[in-house]
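So this first bit is one chain, no partners, the form predicted on its own, shown in structure tokens.
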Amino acid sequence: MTSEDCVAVCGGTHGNEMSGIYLAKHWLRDPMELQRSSFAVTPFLGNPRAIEKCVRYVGQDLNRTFTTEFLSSTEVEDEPYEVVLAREINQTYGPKGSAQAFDFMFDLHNTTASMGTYLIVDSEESLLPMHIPCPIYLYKLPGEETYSINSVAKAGLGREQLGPQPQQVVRADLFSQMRDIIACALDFIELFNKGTVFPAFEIEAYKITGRMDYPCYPDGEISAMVHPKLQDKDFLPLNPRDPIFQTFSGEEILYEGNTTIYPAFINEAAYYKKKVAFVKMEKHTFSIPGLQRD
């Protein structure tokens, strides 16, 4: 691997989420602690609509919006405003794909979930991403394109902050502990650039198998809840037949597959919309191949 020379750290992907909103607003008025000395940081709020209402998106979730669909269409009138948006993004720190683009970027993210502090990478074959010392979630199905606005770099992640925090509230000390691992993640890079050796290792990781519904009523109605024996245990297993909903009457509804997983994102907030109640994962052991620049 070649050095990372220029990264780009944004907060404000979704407006609602406000440890990376504070913290790009901070390191734009002072870069200061962003710097180091072999490479540059570029600070940058994701959707300043969305900040500025203090909602996730305005016309349509912008960390979806990073796909070839998307990225190559023709501008049309009426279009969301998230689509202009990442074509925006897309040329200013890409174009995805290109050797222009830069080389790796951090997306700040709060969770309502109780999820702790982690890294959401595509895959375990992002070298980089996987050195860094933190939890890993592998957020990429097979054959999925990469979506997120961290895919416009080279190589990238996302990080979600220790939860539950709610939305449009910033917490001191999640805030210091999301400043603590970007910090971290830049001194990591800078001693990459400078040589370091990374020896090859071992790591468990949770990769995402498919999602959760919630059951509904024939219109469409959510109509059961996050069972009390699930809630707060996201990254635990869950085996089949243990309780996964509670109805409104009170009955419970077991989980129906036929082998061990690993639940994340529970009773998220922000999935309310899309009637997800978590994301169904299965935890690896990976071997990690040695890391060296080039």
The other form holds:
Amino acid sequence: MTSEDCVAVCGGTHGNEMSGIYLAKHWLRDPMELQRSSFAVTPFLGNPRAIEKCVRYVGQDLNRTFTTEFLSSTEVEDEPYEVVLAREINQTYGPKGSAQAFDFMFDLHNTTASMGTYLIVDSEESLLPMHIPCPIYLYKLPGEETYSINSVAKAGLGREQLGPQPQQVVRADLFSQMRDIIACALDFIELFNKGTVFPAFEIEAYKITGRMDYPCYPDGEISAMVHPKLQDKDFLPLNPRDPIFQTFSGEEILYEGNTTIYPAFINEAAYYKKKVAFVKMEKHTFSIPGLQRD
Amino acid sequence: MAASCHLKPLSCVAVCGGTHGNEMSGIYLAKHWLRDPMELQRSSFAVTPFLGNPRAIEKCVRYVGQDLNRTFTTEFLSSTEVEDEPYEVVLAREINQTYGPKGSAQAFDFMFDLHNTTASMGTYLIVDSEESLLPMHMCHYIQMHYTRSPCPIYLYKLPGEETYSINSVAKAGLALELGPQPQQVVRADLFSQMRDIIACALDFIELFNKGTVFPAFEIEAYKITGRMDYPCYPDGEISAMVHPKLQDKDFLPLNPRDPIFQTFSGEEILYEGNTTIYPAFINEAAYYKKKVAFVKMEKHTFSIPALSSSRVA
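Given the form predicted on its own above, what does the protein look like in the form predicted together with its partner chain?
In what comes next, the whole complex appears, and the chain from above leads the way.
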């Protein structure tokens, strides 16, 4: 692979996920921490209006807006703020899929779910991020177009998810962890650019297979909560007939699948609107080939 | 010891969920009780569940125009209707009509108000002051009969301050605050705890109404003395986070020179007060707007006189 010259770090793609927002603001005031000798790092705030209001988004989720449909649509009046913003970001750090696009983009997120620290990559075929030493969640469903902000940069995408942290809150411990992981990832890019050979390896990663919706009343209101035995058990095995929901009257609802799966984003605040209780994943082992720069 | 007190039995009790539209335990509990009111039934009084701020609940935000739970003051309640006033001012006047009027003989006898916090405060009970006898006895009863977790008492009203919360519309009130829970999320464990504590409190009212004599007692409670603001840059942005050593340490002693903040560059800021205090609402999401990092409290022991209901002949 060619060396990485232009790297961006985005905080505040969602305006209420505070670790990345305060980190990006900190780096904008004091960029020295991000400096490396072989490449430039540009911090930026993803969704300024959402950050100002401290909400996830103003019109629509910015992190679902980087598809061909939105990026190549012609400007019209009254389109959602995030569609206009996505086109601007695509101009600055892309265009997506072109030779001029930034080489790499980090995107910093938090979750209210108990997921610890995870690196989210689109698929195992993205070699560079797979080499970064961090537990990995592969988010792209087969056949699906990439839609996230870091898909604007060249193939080789990374995103961090730290939790649990409530929306609108910054915890100093998670802030420090996020900053240290970015530092580690930048060190990796520096080594890569300077010609280090990274040997092949085998790695375990979690791959999304679908989503589990909340049960609902006929009027569409959710009728049950994540079961206490499932709460905070992200990335632990969920077996057939394990309890997954508890109704407001106290009854249990069991998992009816046939195989063991690994849930994540259990009880993520932002997914209530979509009535999604958790994401279902399978655990795989991938063989990742060796990597070095051209 | 002070003489025992007699109060009239309670007949009208209200339970409010969703005073803040993104604090989900109370919202889902109130919705559950509105679908299925049997759980709240007691023989000696009526219980009315309701949703405090419907528009904020619909949008899943704390409030739409202004904080409903700061709007029950004389200034807002007796102001004349004008165009373009905040939604919550109109709403507060309607709630005051239905469950008050505040300070009158027609007001509801008791109102529970259900809240969550993003701070690690466990389960605690909020009363305006130690002079509110019935709520203090209710708290004592809850502490003795709900043993799953300690339920410390937080006295929120500063001396000389007017009451402003939704449950000040009723003759007496109690707020429950459970955390940590992120905004917009309902955790089943906290939901169950909140429901069980309300059941316990309703049992207390039933016993009180039926003539039980509750003896005098001594009780520890935390009383607010002030607030600690975040340090800020000249442009007004906060310049530090709650220190990791203070994070999640609600109700534990904070001593002079203990670390309280950590700047974004990693430097420590120490507590400069002269005495040990007890912090609460550490890193509460809703307080960032006000730049408040935590609330400062002192621990006191109060003597509460005996209580029983007066029987109308």
